[in-house]
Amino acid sequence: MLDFTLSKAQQEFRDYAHQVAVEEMRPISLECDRSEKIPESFFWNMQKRFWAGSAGQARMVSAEERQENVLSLLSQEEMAWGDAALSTAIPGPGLAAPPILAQGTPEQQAKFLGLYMDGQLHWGALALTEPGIGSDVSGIATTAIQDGDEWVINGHKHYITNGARADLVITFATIDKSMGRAGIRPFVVPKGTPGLKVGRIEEKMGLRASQTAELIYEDCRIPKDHLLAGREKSTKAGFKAAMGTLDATRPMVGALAVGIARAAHEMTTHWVKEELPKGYPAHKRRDIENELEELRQEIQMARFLVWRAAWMADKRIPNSKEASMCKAYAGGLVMKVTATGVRISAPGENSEAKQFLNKWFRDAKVFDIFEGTAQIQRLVIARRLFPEVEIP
């Protein structure tokens, strides 16, 4: 049975994440956005917070039942409330973890994820997107050719979060283009591997403090055992790994979008209550209050869609449709909420409130794009709702 009531332990975990957002993220959010840089002290503070506090609490909560996805989303929403860009930069395996956990053998999991247990600063990255090939994973052009005891990778990836600082990059490539999606495989490419080059670091409108890199593979050689294909011998295992990764990460994106929407809604509501001029027409004030109440309800709906997708993932229930639903809905909603905040509130041009609302409005746009555009999400949903209909 699905229950939307958080247990005491879950609520404490959520409260801890919110405390981290208040103390570590909000105070440096605007400056990091302006400079596009994150102080190294933030990384070390988050490393200490993670291992000393959050991880310990997560283990305590997870003792009740398997719920790593739900716990991750509770944390992600609070972190995004603090600053979504900083949230994506927290040290750890990040987006590299789902493919390793889904397709790695126990030995590979111990080898690759063990790196993140030494208390130092390490990051992971996921390399799916290519120039001209974004949401359509089946069109991947990066190749991997076996040469003796090595794989040789050639290709070009872009828009890779933490790509330049990642210690491990999970790279999806095709072993045979004629096989289509059946030829796709996930490979672990360590930082410093000869032939792996970092291209440009993107200058962005939103999430400016989050590092988004271009990666170039030129005869990049990795050991044969860096292919993640030990869990399932199906010819479509690699493509399933890519899709399974998106099924895990799309709810995370939804949670981040909910966190930003909540932050913008709270600040806009506070401005209306405390600073809306006293002489403002009563009927217009009521219209604004009604609009904000409707948005509050929509934020709650988006949150429940995210929670449902995460709950299904923890229960090992296929959740492709639900993952796409929560991502599409939350991605559109965060644009709506932040645009409303910018339109309704009129704080001073240089006030902190105005700067935050403008920042969140810029940050929001990408949530309708990355991890699959809204159009792709609707296509996935339609295919799941109408399996008997051939949808291109």
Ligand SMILES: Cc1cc2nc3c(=O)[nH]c(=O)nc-3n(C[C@H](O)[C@H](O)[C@H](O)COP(=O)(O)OP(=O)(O)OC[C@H]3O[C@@H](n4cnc5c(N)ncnc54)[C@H](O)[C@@H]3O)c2cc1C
Second form
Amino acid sequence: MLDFTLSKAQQEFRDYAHQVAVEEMRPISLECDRSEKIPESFFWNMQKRFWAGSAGQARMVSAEERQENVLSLLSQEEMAWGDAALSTAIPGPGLAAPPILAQGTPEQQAKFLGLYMDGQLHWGALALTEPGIGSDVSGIATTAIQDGDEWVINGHKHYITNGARADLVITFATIDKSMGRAGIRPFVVPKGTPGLKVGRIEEKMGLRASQTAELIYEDCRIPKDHLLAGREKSTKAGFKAAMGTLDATRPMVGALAVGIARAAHEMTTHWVKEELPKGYPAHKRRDIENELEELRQEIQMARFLVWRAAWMADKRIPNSKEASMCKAYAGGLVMKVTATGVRISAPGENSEAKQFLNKWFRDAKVFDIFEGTAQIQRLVIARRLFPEVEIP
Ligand SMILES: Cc1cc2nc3c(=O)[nH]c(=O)nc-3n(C[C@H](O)[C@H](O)[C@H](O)COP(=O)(O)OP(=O)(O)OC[C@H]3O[C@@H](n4cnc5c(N)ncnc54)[C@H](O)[C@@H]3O)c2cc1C
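The form predicted together with this ligand is what I want next, because the block you gave corresponds to the form predicted alone; please supply it.
Whole complex next, starting from this chain.
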């Protein structure tokens, strides 16, 4: 049965994440956005908070109610409420974890994820996108050629979140271009491997404090056992790993979008209550209040779509359609809510509230792009709704 009533322990976990967002993220949010820099102290604070704090809280949640995906998105929503860019920089394996968990052997999981357990600052990244190859990852051009006990990787990735600071980069490459998507495999490339170079760091409109890097692989040699896909021997394993990763991460991205939308909605509501000019016509105020009420309902709907997709992932129910639905809906909604906030607060002074609304408006756009654009989510949904129709 589908039941989204949170247990007491889950609520406490969410409350803890919210407290962290209030205390660690909001106070530095605007400055990090301006400077595109994050102070080192933030990384350590988050490291400590999530080791001593929420990790401890998570341990209190019993096994049946742990629901890793649902728990994770409870915290993602709160982190994005605090600052979505900072949330992408919290130390940990991040996007590297899902493919390692889905495609790694038990030994690989212990080895690669064990790296993140030593209490130091470590990050992970996932590198799918290449110049010219984003939406259709089956065209990946980065190659991996086996040479004795090593794989030799050559290619070029861009727009990789945490790419320059990641200790492990899960790199998708083809072992044989003639095999098309069946030739794609995920490889674990550690930071500092000779031949792995960091290129340009993007200057962005939104999520400015989040690091987005270019990675260049030139005869980059990694040990043979850094090929994931050990659990699934079929030739489609690598492509399945890429797609399976998205089924797990799209609800998380949806949760981030809901977090920003909620933050913007709260701030706009507060602005209307406190700062709408005196003498503002009553009928116009009512229109604004109605608009905000409709948006509140839509945020709630987005949250339920996100929770359903994550709940299915926890139950091991195939969720590609639902993951795409929640990502497409939440990604569109966050742009609508933040745009409304900017419009409604337009007559105001350049208050802190307005600065936050402007920032969230800029941050929102990428939720329509990464982890698959809205057009691609609709293709995924359509393929599952109408499997008999050939969609190019
Ligand atoms: C801030 C940021 C962080 C990112 N982080 C990562 C990361 O960590 N790892 C990673 O691998 N990638 C990452 N990306 C890349 C991101 O996933 C891609 O930008 C995205 O998948 C789109 O790919 P593209 O930019 O190549 O656009 P394209 O695929 O070239 O698409 C361009 C446009 O064409 C449309 N389009 C394409 N194909 C179709 C179709 N068949 N039907 C209809 N419309 C279509 C798209 O919707 C889009 O509007 C990040 C991007 C950004 C901006």
